[in-house]
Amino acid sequence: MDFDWPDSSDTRRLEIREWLGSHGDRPTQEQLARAGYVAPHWPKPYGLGADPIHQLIIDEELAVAGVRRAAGGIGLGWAGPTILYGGTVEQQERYLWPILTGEEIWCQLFSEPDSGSDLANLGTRAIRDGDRYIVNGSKIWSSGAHKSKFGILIARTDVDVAKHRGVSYFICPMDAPGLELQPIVDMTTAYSFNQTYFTEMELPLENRIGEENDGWRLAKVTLGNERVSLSGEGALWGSGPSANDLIGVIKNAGGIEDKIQRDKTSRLYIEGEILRLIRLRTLSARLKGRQPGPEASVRKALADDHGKNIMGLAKDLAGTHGVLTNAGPLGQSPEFPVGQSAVEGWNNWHGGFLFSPALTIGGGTSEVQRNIIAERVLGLPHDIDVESGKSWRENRKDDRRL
């Protein structure tokens, strides 16, 4: 692992500071996007082709200057990289700039009521009809779909091959006729999720990314980016407070005397440091031209429980006031010290605590993540696959959509 870090005289830092000086105190999102600072790791003209160290330098310099990039979420983290990887030049030119500028918001249309952890078993159908597809089915846990312009959609285009081989990947306009949203209000009282229904919805051929029936390969690109995104420093899938933020709240309140709570705080700090060092290890591997190894999967699994531990301790530190929605730990502010979270309902300690059980479910359940680590990292025997060698149709004989 490399701990050397470019100092304040690094030419890349000076270049960023010079750019910031020429664009005033608050450059617009459009200006940041055109300069390549919204997604610096993307290739030109959308980014700078920056290596990981350069990306982190940009993050640091913008943070010091108080400059916030508004674009993000599913469009920047998941849809954009997949379009870059498998989209046509026309698709890239149409969709990437509005993602970078934050003009168009995206959602993800992957999970289904009958196929969550086993995503490849999805049953939403997209049947080719000339230069269009007719889509029928349902998706669930569609975060932010009610605010989105587009969604990334995977649907089954061939039922007579193995489940991983008959899937295609689409760009879905969220205002398409035949698409209906049903709100899902979680226990934080936030309207963040939806169930999405497709009834004879039409998608033009040009909305397909990649080849027909090659969508699972592209979905894995999306899921890889998702799991990296969900393993960020914040407790709530990369958003919200970190362990250090909670420790800062504790210090500001004068510390704690309870030995059990002090022990939990120490453990939180250790967990946060382990996750930080795993991230640096991954970064070092990338800089040396190696693909990240098992540490990437391990980090996702650890980060889920770590987030729940942060929010659980914060609620414990509120004491009897923890039953109130407007109480923070140790009588401090109910709001996160890092300001507003990226998602409704996650901007205070109470809402974050209520949402935290979802951390070990979203982006691949903890059970699935541990199976991946056991089989692909530790080399333990795979579960017996009773569906092996059969087509999706053969395994879903009772599915009324056949």
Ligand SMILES: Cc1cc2nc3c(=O)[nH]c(=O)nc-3n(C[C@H](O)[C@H](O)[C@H](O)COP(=O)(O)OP(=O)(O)OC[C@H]3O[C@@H](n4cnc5c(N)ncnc54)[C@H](O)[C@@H]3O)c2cc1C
Contents of the next structure:
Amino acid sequence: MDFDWPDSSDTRRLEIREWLGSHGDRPTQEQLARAGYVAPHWPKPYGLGADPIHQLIIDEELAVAGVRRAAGGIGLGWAGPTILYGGTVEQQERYLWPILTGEEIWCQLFSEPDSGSDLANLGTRAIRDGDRYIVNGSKIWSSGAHKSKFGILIARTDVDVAKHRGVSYFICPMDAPGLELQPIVDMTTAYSFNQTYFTEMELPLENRIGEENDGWRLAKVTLGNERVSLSGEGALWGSGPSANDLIGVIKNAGGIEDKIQRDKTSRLYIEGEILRLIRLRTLSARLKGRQPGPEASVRKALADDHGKNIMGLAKDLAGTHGVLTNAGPLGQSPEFPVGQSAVEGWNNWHGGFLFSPALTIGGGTSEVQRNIIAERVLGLPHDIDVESGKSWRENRKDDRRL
Ligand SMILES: Cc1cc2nc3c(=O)[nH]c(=O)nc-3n(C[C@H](O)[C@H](O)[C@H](O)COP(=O)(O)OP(=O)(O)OC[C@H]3O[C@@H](n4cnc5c(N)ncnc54)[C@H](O)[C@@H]3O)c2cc1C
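Condition change, the form predicted on its own to the form predicted together with the ligand:
The next block holds the full complex; its first chain is the one shown before.
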């Protein structure tokens, strides 16, 4: 790690302190958005065009002042950057402010029952009919779709080219006629997912982002968008408790006698330190203007298993109490209230334990991360691609939607 940290007299710090001083104790989300503090890395007028150091200064100053910004979710993290990158000026003016102010929530309509890891194989069709598209098909694992105003949707607009080439990117109003949601309750008992069905759903032409059949390039922008952050030690995709939090609970409870559990605790600490150093190395590269490469997959592959290990050990340490929801020495965890976690409804070790198997699936499974590491970091031979050189239609001869 080799960067200098701007001290307390840095003009960017003074600027934000002055702004905070003139906006009372608790500036509203709207005020924070208009000042450019919700997404400082976005260009003006939506952000401040802030470089990574400036972003971290803003994060730090807001944290010191106790000011919290709304989580932002898929709108701020994925939809907004894609609209900024590939959207028209009209689309930017219409959609970006309500994302920043938190008025409009977004979801992501990418995965399908038959296309998850191999996302480019998606089969939801959008067929052009004059100045509109007619959409038919289904998406799955649509997190928060039931609370969303819009979804980012990728659908197939050409079946006679290779799978990556025939995909377009759309903004989908979640109340469009022909769109239906079926709730999926996960094993934490939260209703956070949906299966989404489209039957003859109409989308006007102005809801397409970018050119027709250029959606895969935009989808990669969506999936590759990661804001620079110093935080993210938490076991659940950066949220929730970390290894050090669990170690703190263990110390408070008087330590552990069991040798195997002591050994597991030491390993957790070592994993946590390795991940912290990888995070700092990534941050250092970003500050020098380098984009994260495949090493992001190394971090994800390690962090997801680490998250499972933290939650697994927490559950084991609860002993027989562990079978009960909120009981035992690690039962309720009031220091991590609902709302601080990316995981809806999670507020205790039990919920975190039940959620943790999702870590090695969502956002690209562990096996897929290992393929990326093997091929792009270690230079091992690529998987044999039996579909290479064929169009999507040729590869889906038996698909009844064709
Ligand atoms: C908490 C959570 C939230 C999510 N939210 C959303 C959302 O909001 N919107 C959305 O669109 N999707 C969402 N997803 C879906 C997620 O993106 C997919 O689950 C993920 O991409 C894996 O796809 P799949 O479930 O179809 O599994 P599959 O791709 O069917 O994989 C099944 C198994 O086969 C293995 N496998 C697949 N391909 C290979 C290969 N080439 N080599 C080796 N092994 C392989 C996988 O690793 C896995 O073990 C979410 C998932 C989770 C867990």
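Note that the rigid core is defined as the largest set of C-alphas that superpose within 1.5 Å between two forms. Residue numbers count along the first chain shown, from 1. Keep in mind that what you see is a predicted model, and the values were worked out from it rather than measured.
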Following rigid core alignment, is the displacement of the residue 244 C-alpha between the two forms equal to or greater than 2 angstroms? yes
Core superposed first, then measure: what is the displacement of the CA of residue 270 between the two forms, in Å? 2.6
